[in-house]
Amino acid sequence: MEPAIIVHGGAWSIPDFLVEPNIKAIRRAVERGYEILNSGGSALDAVEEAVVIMEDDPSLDAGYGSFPNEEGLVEMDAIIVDGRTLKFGSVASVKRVRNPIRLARLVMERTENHMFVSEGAEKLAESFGLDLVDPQSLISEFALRVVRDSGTVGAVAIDSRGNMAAATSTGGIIRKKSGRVGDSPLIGCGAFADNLIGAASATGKGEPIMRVMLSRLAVDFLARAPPEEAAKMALEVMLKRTGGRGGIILINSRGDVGFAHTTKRMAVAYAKDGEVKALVSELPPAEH
């Protein structure tokens, strides 16, 4: 199997001052994930490391760069999914873990559970040897300049053995209510992966995504449509049934990648067959 990876830095009305920083960030992420895949690494390793790079970038709404909630603190969510076993690990409402995706991976591989939240997740992080940080240190200058919308980062990949994985991480909606959890850490909503069909990572406002289980819906559509078409079909269902807009990246069991969005812009990058492309896709005004 020829490995492939696709990542996103969020689908929303990305302001002009964030376009170039976002492109640089997602390019670094996809190049790192592709390097891992081409060295014989696993899809899980590739998506985790790609997301870590995006969590560490101040221009993206995840990890360092997360939007503050109504109390001025960050509350982060993340999930990672193994398409071979269908196992996943997720965390929600964590405030002091710089890279929530690392903790999600540890939840999946080193516990018998799938999801931990808030202080319990942070205690688990300490027990695994992860450093806890001051929540204020995770708010970047970019996050303070954004006045609306939300963002998420994510990655999906297939490795040379045909195994797939998906990962999603977010700082959530700006000025959200304390304790609010969106779609990102929920299996089938923020991410999904199944070696038999495909893998997905979603972005957008969480409530509509949860209502249609967007990632699982899009993967199901892969059974009868190529990735880009399946992505459009899933987003159309969400828009018609809930009025919600967003974006999604997909990869199928043949290694084909695709994406779609119904928001003004979406930051996306992909690597396959030795080529890398990174862009901020934009819809015509009439379509968003």
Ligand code: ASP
Given for the second form:
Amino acid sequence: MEPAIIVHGGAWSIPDFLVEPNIKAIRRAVERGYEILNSGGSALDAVEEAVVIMEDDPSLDAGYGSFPNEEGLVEMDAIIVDGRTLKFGSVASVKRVRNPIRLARLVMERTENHMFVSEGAEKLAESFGLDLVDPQSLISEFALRVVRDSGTVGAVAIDSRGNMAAATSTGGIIRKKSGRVGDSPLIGCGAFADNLIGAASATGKGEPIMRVMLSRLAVDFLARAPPEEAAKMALEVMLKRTGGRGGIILINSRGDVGFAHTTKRMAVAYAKDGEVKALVSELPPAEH
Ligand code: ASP
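The form predicted on its own done, now the form predicted together with aspartic acid (ASP):
Let us now look at the entire complex, which starts with that chain.
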């Protein structure tokens, strides 16, 4: 099976000053994930490492560079999903973990549970040997220049054995209320993966995404439509039923990739059949 990977750096009104830095970051992320897949690595490793690169990048709203909440602190959420077993690991409201996606993977693989929040999640991180960092050290100059909106990063991949995985990580909405958790760490909302059909990672304001369980909805559509179409169908349901806008990346069990967004812009990169593409997609004004 030919491996493939698609990543996103968020669907929102990405300001001009972030376009080039975002493209650079998502290109590096997709290249790293693709390299792992091409050397026989798993889809889980590919999405985790791709997301770590995006979490470490100051221009993207996840890990270092997360948008601060109303108290000026970052509160991050992340999820990773294994399409082979349907198992997942997720964390919410963590403030002192530089790479929440690594903690999500440890939750999935080293605990009997699927989701941990806040201090409990941080205690677990320490017990797994992850360093806890000063929350202020996660705030980047780029994040301080953003005045409204939200971002998120995500990746979905299929490896040479046909296994699929999805991962999503976010700092959430800028100046969100302390304790607010969006869709990103919730299974079927921020991400979903099932080897039998496909995998998804979603972005956009979390509340509407939760109401339609966007990632699960899009994967259901994948059973009967190619990825780009399935992505559009799911976003249309969300827009019609809730008025919410967002973006989603998808991959199906044949390794076809696709994405769509109803926001002004979306940062997306994908790699397949030896080619890599990274862009900020933009909708004409009438469509967002
Ligand atoms: N979905 C994220 C949240 O609501 C934000 C985003 O994807 O832009 O926390």
